[in-house]
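The chain below stands alone, shown as structure tokens; this is the form predicted alone.
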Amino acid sequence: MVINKVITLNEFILETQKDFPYASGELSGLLGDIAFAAKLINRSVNKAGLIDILGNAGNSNIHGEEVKKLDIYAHEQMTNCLRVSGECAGIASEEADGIVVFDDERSRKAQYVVCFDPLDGSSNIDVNISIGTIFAIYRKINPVGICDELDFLQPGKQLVAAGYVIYGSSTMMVYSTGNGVNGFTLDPSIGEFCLSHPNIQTPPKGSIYSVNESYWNKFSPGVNNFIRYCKDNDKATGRPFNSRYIGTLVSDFHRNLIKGGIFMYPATTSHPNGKLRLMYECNPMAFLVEKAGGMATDGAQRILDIQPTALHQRSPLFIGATDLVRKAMEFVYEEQYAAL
């Protein structure tokens, strides 16, 4: 599709608002709020290496990783523009142990609540690589009164919108309300995110796997095989497939879902759950994949029908191209098999 308008992101939103599960203002809003905070996060990205907010903050999030400086500016940036706003009754983010509500009179009245991982890739901010942001809506359960941690304990599938920004070469924002997939790259020159990538389809069949292969002695049998099948000489498939990895879940994901590939972060023997967590980075990445065509699964059930039991729930994660997602669980399948 050749775009011969520029549609920001604002007429984007505003055009296709009658198109929203629960056509209203407020979500509008809130994906606009996202947006102002994802330029303000950019803006430090950027000029990272010139200012005090490289290296390391001093102390450890909940799940004992080092935090770093840009990971607390990117979650108070996130968290103070979602607060001023009003149409968010709350959130829950990586940085924070527990949600935090937003007691006021106009947040009460609110009804959405937003999950969000700040800075996805923080690991790779002091090296110069590609890191992101990634978003959940849900609709709060109970329309009345102040949230709490069941408005967030939701599946997937419940999911109002999700999406992404990216900070790489160019700054992009990828986000989906249930129709479609759209993807708009920020023009620095007026300062608005602009629509560059409209109804993105993943390619259905892939040639891209994405797994961090230093731990194939941690993973299952099963994993390993599926590994070595994409390795492997075979003309008729395309094989063998290509390996790319870059190490931030927002960078291999946004690739392949352009590209056609398979991300893969599959449970080990020393993180039997997995370890990316799934109400801040797999379902909303499950819930994007789904919408472009593609297909997200722990390795045993549909990522976006799992029910949460706790706030910072870690899952293992296979996600991409249907193709690609299917034959890897015909080798996990295979292994559970030869179990019994």
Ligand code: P6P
Contents of the next structure:
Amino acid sequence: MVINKVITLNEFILETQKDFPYASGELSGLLGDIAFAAKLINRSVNKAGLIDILGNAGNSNIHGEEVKKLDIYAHEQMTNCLRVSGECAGIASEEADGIVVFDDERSRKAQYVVCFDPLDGSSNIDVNISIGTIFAIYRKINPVGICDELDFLQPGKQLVAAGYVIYGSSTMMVYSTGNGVNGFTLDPSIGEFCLSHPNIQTPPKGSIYSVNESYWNKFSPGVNNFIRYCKDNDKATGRPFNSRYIGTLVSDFHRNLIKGGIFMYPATTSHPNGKLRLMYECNPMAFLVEKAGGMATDGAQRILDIQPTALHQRSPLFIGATDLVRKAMEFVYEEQYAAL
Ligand code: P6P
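Pass me the form predicted in complex with the ligand as well; I've looked at the form predicted alone already.
Then the entire complex follows, led off by the chain already shown.
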């Protein structure tokens, strides 16, 4: 008799904690707290049309972007769950101008900090298109009791764990602590995230390209040459590739992670550093894609090697199947060499 045992996220976290001989449970606790915040956010996302959290909150964040009420709600849920966790010394959020240090006794002894985008894809909230939460967990650098930007401005290669929650046709949490990438689907009937996508490996040869082509006249010639390459007819390499663009990083990334493809948010003439934020969008996604066998660069260097200098700094992003990211880099470098 085959018993398909459902493995819940908490069971999986505790089971894989054994992979870390010195793990004392703090990171496990932190991941569980993030999952709890995700359930609270999911509950509101699922009925956003019914309660008064649609529409703009009438203010804007540090980036001058309109802040939707659900953005604020998600930021508050993540911040509060991490504050009471006792395993997090402080947070950096897309919706907070600076870091938020937790000054209670337990948090002052915590050894982790968390960077997050509480609700990625805000522009899609009111039209019922999937959105997400992205998180990145670093071990503190400062000694116990001290928490400042030094603890946050770490390159992505120092990440201890990273992941995202996608609020889509189903709600999923996908994360890695460095040993593989695993996906958990929320079963609303029991209120648990259950293992549904064990050991995710992204297809090495992609067939999807995701880019906002309305910026065609703002991209570099090398980027446009790569987009042309994706559109060309060539049976041997499966071209033309499929173009898919949702406008929510989490959703475009998740589709490409599973099906194989490349997502690009290159530099443009109006955004010379791209639009996406390094600390809580590019780094966590780059950490995940590398653990799933893919690749992520800013067009010149590995995303995870970039030394941050500012909490909300932006970075161009080319991420996904290794063969497509490498091919994109060839076109970008070719243009740079041609310009020499
Ligand atoms: P554009 C959502 O606002 C976001 O930050 C990412 O989730 C998404 O990939 C990107 O911006 C979309 O930007 O300029 O194509 O609308």
